[in-house]
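Single chain ahead, by itself, as structure tokens, in the form predicted alone.
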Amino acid sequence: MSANFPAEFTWGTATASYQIEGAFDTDGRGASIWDTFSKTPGKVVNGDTGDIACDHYNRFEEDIAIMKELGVSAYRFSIAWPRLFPKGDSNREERGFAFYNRLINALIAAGIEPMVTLYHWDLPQTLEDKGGWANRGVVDAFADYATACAEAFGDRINNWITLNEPWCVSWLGYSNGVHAPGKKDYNLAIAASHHTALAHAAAFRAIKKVRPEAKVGLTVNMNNIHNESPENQEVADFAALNDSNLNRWWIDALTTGKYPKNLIDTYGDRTAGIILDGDEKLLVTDVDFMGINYYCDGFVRAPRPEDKPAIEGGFMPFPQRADSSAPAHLAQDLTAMGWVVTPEGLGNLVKRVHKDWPQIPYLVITENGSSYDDVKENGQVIDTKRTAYLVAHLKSLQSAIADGAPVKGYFAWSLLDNYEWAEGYAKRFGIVHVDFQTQERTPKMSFAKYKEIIAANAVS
């Protein structure tokens, strides 16, 4: 039995600049917050850095050839802000612009459409020194950067994503500190949440001013949050707050200019001086499309006596008590990241987004993938679990499309094994294996399966 995707469906794969490029001090590139964070002792597994990563800066032509073999029609990559503007100001580094021109031109020559993400977490360190995303001044800086990119590349880039996963930027970077810049301040995270929303809107308008015909979207990481203790009001409130914080904050902002009331009530006076009069009008933009990154569902329930008395996180450090571990029936089906495998969640999520925000014309799955402990033997990587994860999620997506969800593209995460942020090189998400000592690329079983799906435009 097979399920066909729409005839014009976009098949792609995705990467991010700091995770693959390397060349951290080449051709005038400035330092990013991830250069600083990764070189701070104790922040990253094994002290790994992105100094070399996959050496994509020097090997992009090889990687494009791999993509062409895969058969994708599009490639989502991010631009390293400090490669273009090393100090985060108006001083350009033309060698950085030249690199992305070479990359874009080579993709087009290979018949692969480039989709650009302007910000995938590598903020110029100089801007962080001024407060980073917790400083409202970053909004204007980001709009200027977006303008420069639209002017330089907009004649060949039709699809733009402003920011990738602003929830991670705000809460992992400024609240629990596990990502760069490693701050642990609840108030800074609230400020960053607002400023990333403002920055999306400002960049949207900046790109449209240069290229009115461009399609501009925001990529958010989302999941379905399951409350397994509905009779417990405290847990129900916790689940609703988490849904607002993770799933609704940025989409509500750009579609209505307002944030979820339960969050605003929870934050209380903490938003004073951050959310200003007139911001409601600044937040709202037209909506071309929404990018969604999906990996797994989330679960909350009342804690058992043997559980910890409170969680520091789940999705954010609310004071409510809850247990967010995997349900017992799913606990044996985890990826190497410890994430549950819930393929039905992808289809459920896109249907929920279409139902709750019908003004969004269409959706694109900008990331979906899994990490497993791959072993290369006899020149092959038989990643059976990742292959099964890919197939199951695409089946779920196709079912949702058949039910009316307006999804127009899917980008597998990730093309290459790469630098997995605070996990360093200990976790592998690629459909292509990378030997980080030799930089040899080896397509995995999941690569072959994805190639087959793309060619058939169907999952069998």
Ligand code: PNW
Given for the second form:
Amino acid sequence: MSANFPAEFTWGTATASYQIEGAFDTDGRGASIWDTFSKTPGKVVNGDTGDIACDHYNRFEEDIAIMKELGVSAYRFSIAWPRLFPKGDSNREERGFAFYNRLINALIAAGIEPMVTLYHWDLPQTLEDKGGWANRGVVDAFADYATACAEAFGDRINNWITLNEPWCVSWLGYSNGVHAPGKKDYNLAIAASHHTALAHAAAFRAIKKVRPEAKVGLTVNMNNIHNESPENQEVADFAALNDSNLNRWWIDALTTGKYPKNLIDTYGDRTAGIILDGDEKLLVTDVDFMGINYYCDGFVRAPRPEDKPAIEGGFMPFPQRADSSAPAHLAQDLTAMGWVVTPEGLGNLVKRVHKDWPQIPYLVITENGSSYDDVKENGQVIDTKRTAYLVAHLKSLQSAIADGAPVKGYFAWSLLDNYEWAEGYAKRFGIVHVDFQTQERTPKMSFAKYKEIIAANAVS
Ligand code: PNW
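Beyond the form predicted alone, can we have the form predicted together with 4-nitrophenyl beta-D-glucopyranoside?
Next comes the full complex, and the chain you just saw is listed first.
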């Protein structure tokens, strides 16, 4: 049976600057926290860096041709802040602006709508040196950067995402330290959680001031948290705190100006001097849409003797993903990241978001995808599992839309195999295979399937 998507549905694919561009010291680009972190021994698998990555900076025309072949109507990419402002201050690097102008113009010429993410994790290192997302000063710097982007590109960019996954920025970056800048401090993570929420709001207003007609939203990573020990009150409280920490913090802030009470109570005095009088008003933004990145659901349960801590070393009060807690049948079929596969979760999630925050006009799935250990044989990559993941998630999404969830677009993560952060090049998420020695691109079986789905505007 084939299930149709709405007529105006946006089909797209997504990437991020540091994960694909390479050209780390070309045309005056400044250093970001990921340059520093990836070059710090022990932080990234194999010591991989994004110095070259997919060399997209030099090969974007080939990559656009691949997207044209795929048939997507939109492409979500991010701008590397330190290409435009190498020192994170007001000194512009025009060659950086010129690169994104070339990219945007080539996309438009190919009939592909560019969707811009302003921050997908490459903070100028100079700003981290002043405390990064844990220093409130970052909010004004981000708003200035947003203004410059809106002024330079706003005549051609209709859709803007302020930040990508502020949860990852705050908690992976400042609490458990697995992402740049690699800090391990609960208080810094709480500060970053608040400053990313303020930064979203400030950037939202900055873009709207330059381009009132632009559509502006925030992308968050979310999941459904399942309690596997429902009789245990402690676990129920923990699940609720997880939900507040991951799923509610930023959306509650932008819709109401308030953070979830259970979490604020848990943080207690730690928010003193961080969340200030008057911030409630600053946090609220009438977003045009929410971007949602969905990979899999989360599970919590009372600890069993065989359980290992979800996060070893560092401090992580709310491990978002404790796959050791997943029911046995799911734990047998993990992706290469060790994540469970829960396609019905995508449909459930968009229904939940619509129910809990009905004031948000519409949703866009800005990332969804899977990593598997692909093999290239006779010039082909038969990625059966990734293809099945794609189809199952789109079926779930389609049925939620049919039930009334206001979802206007889907962006597959990712166009290319790329630099998977702390996992380096070891984990492949692309629907196009990249040979990192030769930079050869080979569309996988999942690419062919996605192309078919896009052409039909239906999944079967
Ligand atoms: C997202 N977690 O990252 C990012 O937006 C992408 O850049 C990334 O490549 C993709 O998902 C796949 O990982 C996440 O541990 C990284 O909870 C880690 C987590 C969530 C999202």
